[in-house]
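One chain comes next, on its own, written out as structure tokens in the form predicted alone.
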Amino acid sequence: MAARRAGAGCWQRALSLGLGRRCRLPRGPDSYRSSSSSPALGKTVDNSQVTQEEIVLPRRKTWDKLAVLQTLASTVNRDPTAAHYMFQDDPFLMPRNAANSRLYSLSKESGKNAAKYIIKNFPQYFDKTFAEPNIPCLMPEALTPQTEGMSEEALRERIHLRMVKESVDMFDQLLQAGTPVSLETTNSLLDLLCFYGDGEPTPEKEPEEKEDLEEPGVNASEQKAPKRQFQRGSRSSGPRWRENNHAERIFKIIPERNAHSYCTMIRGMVKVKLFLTAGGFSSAFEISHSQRLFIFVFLQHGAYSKAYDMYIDLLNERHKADVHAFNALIRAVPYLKERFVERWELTKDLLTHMAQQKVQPTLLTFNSVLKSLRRCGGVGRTMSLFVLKEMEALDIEPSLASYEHLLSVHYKGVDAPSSDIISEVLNEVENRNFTAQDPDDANFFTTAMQVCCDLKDIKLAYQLNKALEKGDNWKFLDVDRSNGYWSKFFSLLCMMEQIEVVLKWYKEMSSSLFYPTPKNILDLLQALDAANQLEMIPSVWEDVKQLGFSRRQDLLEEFLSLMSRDQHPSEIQLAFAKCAEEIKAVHEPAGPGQVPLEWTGSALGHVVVLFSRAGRTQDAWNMMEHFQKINRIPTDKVMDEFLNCAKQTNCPDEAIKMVKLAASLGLPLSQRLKSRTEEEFELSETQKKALESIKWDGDSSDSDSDSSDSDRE
């Protein structure tokens, strides 16, 4: 009990000295007792002595959530040898190469997008909850709307669950039953109808097209604009937006039209592309490729001055625009103006009415600024540098979106590019940790990675490099995005770093951060070849076959010529002289269904070449033949190759065959390989006389002119 009773005190002084900011340890000679004669120290302790100690008591600190996972995973290092891990999850789902992790990539992401799918449709089968504990956001979402009947609490309900069908479907229905809707809920069905258009959405990514968002190099800056090229896969992907959709329809019948309204359209009018309707001309008569190219950019361009009249409605009706349609405004200007000049004066007017009516601009107005100028070009050049000082004046951070239009407007279609604003750019970025803002922030560091090789600047791409590493920065690169930055890094490094610096990145990138192209690998023997090491190549023709390339002519082409190229010692010989196997097995045919490659002269030569400097003579007579299937002509080096193979294994006979194919070909050669084997080999009595045999193509042509002579004497 009295241990007890001191333990409680003890903890009483701990709670109430824990109450203040600061304590202090007591130091009278009756809060503690000191040994005087103590036998581990061996010496008498004076207590005037201890001098006082402060103990600061820490904040309370509130750690995140996700904190303890964050420490453990910096103790980890990416392991170079590993895959994504979204593939560790089935080891047969390894990808070889770019175009297997894409498809992979995209068919787990297809098999997410199907369960969602059969959850949504199908809800009743997925009624029991057996998790403990139970997380609500990880449980199929109740989509079945819980309204019965006819009511605007019912529209309200349906927009809320994203159906589009059926919430215009009632609204007509309550319109048609004379039951009012409110203005709001009018809006609401605007807004799901301007982003989703008229279709249901659907849980499956479309691919986003692409905008050719960059003008050729000229630097006039009153030339016209080219025209968009016409894709024939814009029709099927992303939302549509119709002729007299559902949205029009229900924007012409609202009574009294707000701001909300008006600016919902516009939206909806540029985010959606107007698009020709699916047999809406092909049915009826023929149109050309050319007809149905002016067809499509004339009703492309005229959504957006669909849009631009609805602004111009608004102002009549004396509303004001929010933020969002002025930036959709003027994303929309390089669609509206011909000429540049035109555009950047469009795009002032429009910023002028934004302070006319007190709409406060946003980074993402800034950035929408900064896209149209990629259409602008000189202009938008010139004009680029005062659009961020604007934004600095206030006090507006750029976003990696911002830069990736400002190295757009600098870089694409310039001849000869500075990199002074690269360098600031960089400068900007590598110390800073980066937030999603835009959604075209994921292209910064592919955008700047391409810079970088354009101007062959290593250090820049060191200097890209560390930014991404910096914080969360490498979570804009994607899959496919991850794929192209590091591509196009490896093949500055094969340009322009030292061949041990190269192999070391190629050590730890490959199969990681990304997945070789055939550029790469060619980047690759190029640089082993400016370095003198080509011992290196067996290694690489290894990687080749495993990223499935070993089928590639270009590469099989540079493997043997580089190979064959120059004479190397024994045992590098003979790793040449099994690659040389392998990509003859290749070429011929490994089982039903496969398609054999063609030979060509000079792969024909340089296997030759490789098995007879590797001693391999039947092997290289063995593809000798092959000339005469293929109808080509071997080299004289191939031919004096394969003699110097035969003279070193002394093989007199595959000597004689290569004379007798060198006279059915007619070349000149013929005579000096006949020779040489005369004087080089010990050939027997047989040897001699097929060989003395062989009748040579001028030989012949002479007996028939003798021939014709005597005939006619």
Second form
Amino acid sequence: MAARRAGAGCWQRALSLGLGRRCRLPRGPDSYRSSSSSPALGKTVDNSQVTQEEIVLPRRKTWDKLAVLQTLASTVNRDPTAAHYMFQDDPFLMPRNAANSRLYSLSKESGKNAAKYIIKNFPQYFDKTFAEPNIPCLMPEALTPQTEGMSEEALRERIHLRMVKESVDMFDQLLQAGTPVSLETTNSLLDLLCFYGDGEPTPEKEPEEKEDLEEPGVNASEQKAPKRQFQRGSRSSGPRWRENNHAERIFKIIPERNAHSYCTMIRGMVKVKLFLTAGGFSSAFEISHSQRLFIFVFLQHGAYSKAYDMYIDLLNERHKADVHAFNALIRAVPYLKERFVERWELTKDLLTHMAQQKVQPTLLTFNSVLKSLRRCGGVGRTMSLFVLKEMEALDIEPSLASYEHLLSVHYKGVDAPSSDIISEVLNEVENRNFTAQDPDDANFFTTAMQVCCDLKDIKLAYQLNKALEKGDNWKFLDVDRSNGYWSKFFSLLCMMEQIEVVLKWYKEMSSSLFYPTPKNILDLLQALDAANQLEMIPSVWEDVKQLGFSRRQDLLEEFLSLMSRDQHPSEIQLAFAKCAEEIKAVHEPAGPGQVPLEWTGSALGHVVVLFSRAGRTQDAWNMMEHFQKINRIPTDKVMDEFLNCAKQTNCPDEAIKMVKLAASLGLPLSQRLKSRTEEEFELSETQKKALESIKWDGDSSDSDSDSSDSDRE
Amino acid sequence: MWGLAARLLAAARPHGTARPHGTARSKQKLFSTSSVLSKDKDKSTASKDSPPEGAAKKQEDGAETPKQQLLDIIGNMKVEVSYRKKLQQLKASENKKQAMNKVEGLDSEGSVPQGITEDTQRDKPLNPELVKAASAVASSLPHNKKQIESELLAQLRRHEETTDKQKKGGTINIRNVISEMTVKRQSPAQWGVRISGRISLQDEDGRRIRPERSSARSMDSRRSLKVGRRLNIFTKASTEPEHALKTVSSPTIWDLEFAKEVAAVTAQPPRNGFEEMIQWTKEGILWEFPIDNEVGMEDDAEFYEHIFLEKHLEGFPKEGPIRHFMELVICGLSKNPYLSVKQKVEHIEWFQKYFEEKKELLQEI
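Moving on from the form predicted alone, kindly provide the form predicted in complex with the partner chain as a structure.
Every chain and every other molecule in the complex is listed next, the one we just looked at coming first.
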């Protein structure tokens, strides 16, 4: 509703602009100014000047079809209390924590994919054109080749439709029949084969899901699971270059090859669907990182050196490589050479070759150079600056990816980094509006924020944030990256900022921008502690429950220890006791299938203290009894607090029970507790007797084990 | 009784550790400064014959220069020391067990043998291999061979002394040292909790790290995006003929897929309804905005010519049933989107002709 109201104002503005533009007033800047102010005003000014001025009305104005919508969209701000727009279809499915948000967005996406899958596989049911005019993107694509028979034409169509296997078969048949295939067609076939590395193109994630459906029983057997997952991992990692695959075979048998044939082969061999750095996806697979690394290097190394050999062949044939092939080769350099200096030398050689072959480098060339410099240690730190200088000299503007590589070269694994480079980078970035030019562009903001965190420099972080808010820069952060970015930023805030500022950000960001991680909550708690604002804890606890962290042992411990550390005014103590009760509930069996958390000694102690301070003697005593169940010993502080509580609420019975408990545990404190009880409480005769009878042997009811113990001693 | 003992021990521990705390820390500092010293000296010797960068490179290459040997030996020595330390610690813990209640007295006990061993240590000759390496270093330098060698050896000896000293003093506290280390690592996180503790730690940190950091700084301060030279491999050239070539060839599958990949970088889910509508417009699902009456302007007729047809009625009588009829006709025509303006005018003209023809007939009535 607010959006709509805000939008109305904007309609007016857009309209006035439109009208203003329609009247082209040739004389003087004054008239222009008037026309842009408001239509009514414009008219009066026109009347006053009137006469000789000729008003040329354009016959029609061509509108950008997005202009109105873009103007409207720019009037809508983020609602800090709402979840992301994609979840707003259904209030019931509004995610409250990171796990849910991920689940829901994935479900939504997979629903779309399922619909697409149906349309694609059963196009016969979608033959009616419902929409008038037709909406092509909602209709099934024509994926069956129209050309029948065997001809180069048919082959070309199959290549265009990316039917890898059919294309290869057709090519072989054509060759056997003795029909010559033109170089152009052969090259596009090679393109296709090299791009998909022999496998069929698998758009979306259908094969994975199908696999799951096919073997539901296998999931149970643990032995097979990792293997299957690895297979999936390798498959989703994209194509790999196999020995003597079709691309290599066809490359060998074709009679004539030009530079393009060589270059596409090189690109195919280097093309790596990063199975290593796609950390987000690979974390789902249960093989260890080192295993993956090993397999990866093992599989890929051959192809990399092959690519280089291919390049040498190309040179021998006196062809020139194109810029893409060079880019691919430069990216392969770290896998070709072991030592940093050698890597850099090879990169430099390749660049010199480019210059000799009069191949003009592009932004991607330099991004590739910077990317391989990431794996060149100290050499990279010096050379990356030279590379940036070279870009400047060639008038190539660095993209976000260039800066990201630069930051990573200068800050990853460096002991005592200085903030010079990043502040210079941020100064550059701040003043520019970026469009995506390199797939690596997406990493810039998270990497830069990580560097800010490492440097603990909040000013730089603010500067980075400003750059992110500029223009469409936010689009470089996808959901996962933006979670990482904001959570790092928040941790930095907690560490460096005043508590008021932190809390303001927290309100702004939490659950509309990102979902705090457990670490963020710990940071927030520490910030609260440092600022002496522990009374905020109950509200943070509410958030924690919503975020689904109420079963995180480390968080619970932190909560309890902070709450129970100092004495607070009574209403705060009551709120704390409420939190403690909820924490207690987590440790108790709730519903079927929910395994309660194990109590730890310290957690129990904290809960007792919190109950005692709130004057809830009975609850506190119930907790005290847990100590015996889990074989822990309460600390002195806990017992003292309990006794104080019993005194305040005038419950001598509880006090006696506690002394009994202490005695049965054989604690040295029990004597002192006993004397305190005698002094501080007004005991009735029976109570006095009970207290006396505790003694060291314990009383008659549960004495057996105790007395035997003491006998042994 | 067992519980009692455990509690005693637990109670004793904090007292026991509280005191050696400070000594351990100071020892640690001593040790680290000495290592820095040795490092510095190493650098200074290195800088005499080659720039530090060169030296670093050589280290990377793994060339076995005498300097390298020296470094290796020092490295090994450190390992050895720590091993010995561990043994000592074991022994100390045994001691502790024997005199469990005298934990606090142990420090003074430990100081007695310390003095003795220190004396013996001083006379102990240095590792011959080490001496050889030192003299090798000295001989590799152009002048002052004797002096350098003796300086090197003196430094080594000092180094060994300090390590020994620490070994004696630090044995009991090795656990404290470790716990100190963990505390330090946590300190940035537990910022608020331990501000005071952290400040003092930082103080020591600063003193320890500053020499290293300043050297790193001096290296880094040279690094800037603004200054420095370029690679000088490429020359800026106008490449118009090449561009012309590129545009001719049709995009390959590589180009298409790359474009897709780059587009995917900034393809985020819409943040509000308007953005969603933008996305739909791009996909061709939604009517294009603004929805106006300019659609169909291409066939050279404005919308008002379609709608305001009164001007074509001039040839008709101003009033009467014919006028009324014609007004209805143009009303119908103005709402008809399927006829062109020309057809509409023709339609009206037909009526005009018709009524013209029947004029006489009508007048009779």
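For the two forms, the rigid core is made up of the largest set of C-alpha atoms that agree within 1.5 Å on superposition. Residue numbers count along the first chain shown, from 1. None of the values given here were measured: they were computed from a predicted structure.
In a rigid-core overlay of the protein, residue 504 has its C-alpha displaced by under 2 Å between these two forms. Taking 2 Å as the criterion, residue 101 counts as shifted between these two forms: its C-alpha moves by at least this amount when the rigid core is aligned.
Once the rigid core is used as the reference frame, the Cα position of residue 546 differs between these two forms by less than 2 Å.
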